[in-house]
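Given as structure tokens, the chain that follows is alone and in the form predicted on its own.
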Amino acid sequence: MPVITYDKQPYACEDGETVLQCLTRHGVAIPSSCESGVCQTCLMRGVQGRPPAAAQQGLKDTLQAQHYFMACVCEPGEDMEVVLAGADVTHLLEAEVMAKSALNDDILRILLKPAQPFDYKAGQFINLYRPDGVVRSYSLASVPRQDECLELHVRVLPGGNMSTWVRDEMHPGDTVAIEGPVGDCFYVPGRPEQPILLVGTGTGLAPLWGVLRDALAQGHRGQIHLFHGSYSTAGLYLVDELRALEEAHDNFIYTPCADEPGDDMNAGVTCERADLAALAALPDLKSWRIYLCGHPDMVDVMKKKAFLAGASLSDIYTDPFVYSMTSS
């Protein structure tokens, strides 16, 4: 007879019960509405345990890889602890700043090791904690099992209260609190031949960076389309190393793109925004995986105008990013 602990206490399930008429049984008031499994309502996260297939029928994959659930379907046939969709369940974790550096005159790449082990998938993010509270989002742009840091890519804002801090007193040997993941934004192996487009705006390439890098490792064999945009040339950044990936990889397209002409226009950037340019070489979007990261007005309309070149919304991951002048 299955355990269902919530909320830190345990409950038991009896046979062919479900993990919401269990709780419901119990006195535990669960959010619920059709309990057939198609209207979400009762959605619920297994920490500990893993939920059966059936109960997980219809979610996005990016869900199922982080053991989401109906409970109003879920016929449990092992223990588990269970939380609904969206309870905070991270906790503070010490990290050390290994390195601390320049990707182009307003990015920093910050390297940070953990305490203890720390389980995440490229593309989701973390929060980082200044040591008067303070804290802010920031998308990860390492791989797990591939890189031996976190790698975070801050964009340096004017008066910007925790990038700021980053970039004049966060030093290597540094200790930082951090606390995540979260986010729905990664690569989940299954569908090696399905073609993917990445669109991001200046740092939105950190999700992107870790995205692309893990659907190559874990062996993607569809093409991968990558558009990075910024206003001019003197925003992108990493453009060597996603070269070397192009060079290196025959199923790789990489195109850097600036909004405006310039003096400093090079050779190989196309002069449009990322998202336009995206649209225009790829307009019928039907069966393709898309990941919009940045700008979240781009991330917005883009994802709308994917869905509307043939785009399925459950084949479509976001991670828009959120700047404030004073507060960043």
Second form
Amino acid sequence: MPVITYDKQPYACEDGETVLQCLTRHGVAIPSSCESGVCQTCLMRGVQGRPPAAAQQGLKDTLQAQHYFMACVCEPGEDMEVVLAGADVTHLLEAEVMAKSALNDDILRILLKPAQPFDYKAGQFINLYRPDGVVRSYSLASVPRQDECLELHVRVLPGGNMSTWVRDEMHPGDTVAIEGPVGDCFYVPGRPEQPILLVGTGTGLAPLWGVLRDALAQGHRGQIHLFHGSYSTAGLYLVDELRALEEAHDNFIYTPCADEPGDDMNAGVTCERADLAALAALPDLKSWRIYLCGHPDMVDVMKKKAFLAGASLSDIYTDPFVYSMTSS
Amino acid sequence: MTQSLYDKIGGEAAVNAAVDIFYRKVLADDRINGFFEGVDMEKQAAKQKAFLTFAFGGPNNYTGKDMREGHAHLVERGLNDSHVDAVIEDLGATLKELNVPDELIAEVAAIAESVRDDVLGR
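Show the same protein again, this time as the form predicted in complex with the partner chain rather than the form predicted on its own.
Expanding to the full complex; the earlier chain stays at the top.
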């Protein structure tokens, strides 16, 4: 009889019983609705122990990779520790600041080396803690097994509580606390011929820089289009690195976009919002895999437009950045 | 043994094939897409999958109470018969696109029709 651990309490699961039935029988209230493994109301995640494949059927591949499952159809084959979806169980760990440099006028590249092995996927994010407890989320631009350090792109916002601290007071050699990784916007191997569209605004490039290099390193053969947008050419960054990557890989196409034409308008910068430029260039997105990162309005609108342009919802991965402007 | 409606339509594979097409039609339908503004698309697609499974006569545990509670906030916003008509029409067009025979579409429409009063809180 497998034992299900939930909220630190062990519950014995009877033969033929689902995780939902077991927990409910023991008086634990788990939200549920269809009880047929369809509506995902009872979505949970296995922290220890693997859920059976049948309990993951129909879930997005990034959720399956993180051991999410539907409790109503999960007859556990082994002991499991489970949490409700959204209840992220992560551990604080220390990391050393290895380097800090400018990517452009207002974006910093931070390299961190965790004190313990840190298992993550390119494109996920971490929470960065300031010593006084202020915390912000930053996407991981680094690729495991390829980059030694965790890489963050921090946009310094005027009056930004965390970002001005990063700029002024966080120095190489310092130790900071981080937790994670979190998020389901990452590359999942398989379907190497599928065309991929990456659309990001501002530091939305950070997770895409990770996803892009991860996909190429894992041998993705289908076309990969990146549309990176900013308010002006001055807001773009990693332009030379991306152009070099474009030279090196036949299947990678980079389109930098700027909302406003700048005085220093580089040749090859499209003067249009990145999402609109992507839709104009690629009106039919049927069978495409799509990653959308950055401004939440862009991400929400583009997600709907990409779906209406034929992309399957299960092929759309998003990371909307929510900026906190509180000064507390 | 006679085949169930769910099996005749093609079971879970048919639901999976139908859900994106159906949701796309709903979002493109100006009569009803206002009700779907700002919702989490993944959660909505999962609900639509549950609805399609139910309408195709598949395994489900949906009750009239679920339907009432799930739509009460929309009834407050003006959800009425014309919107239910639009959904059933989009459902029919989805199945037609998937080459489901007319008599089966009629059966699906009848199942969807059976929850109209619950959905509208009557």
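All values derive from a computational prediction rather than experimental measurement. For clarity, a rigid core is taken as the largest C-alpha set superposing within 1.5 Å between two forms. Residue numbers count along the first chain shown, from 1.
His26 is among the residues whose C-alpha shifts by 2 Å or more between the two forms once the rigid core is aligned.
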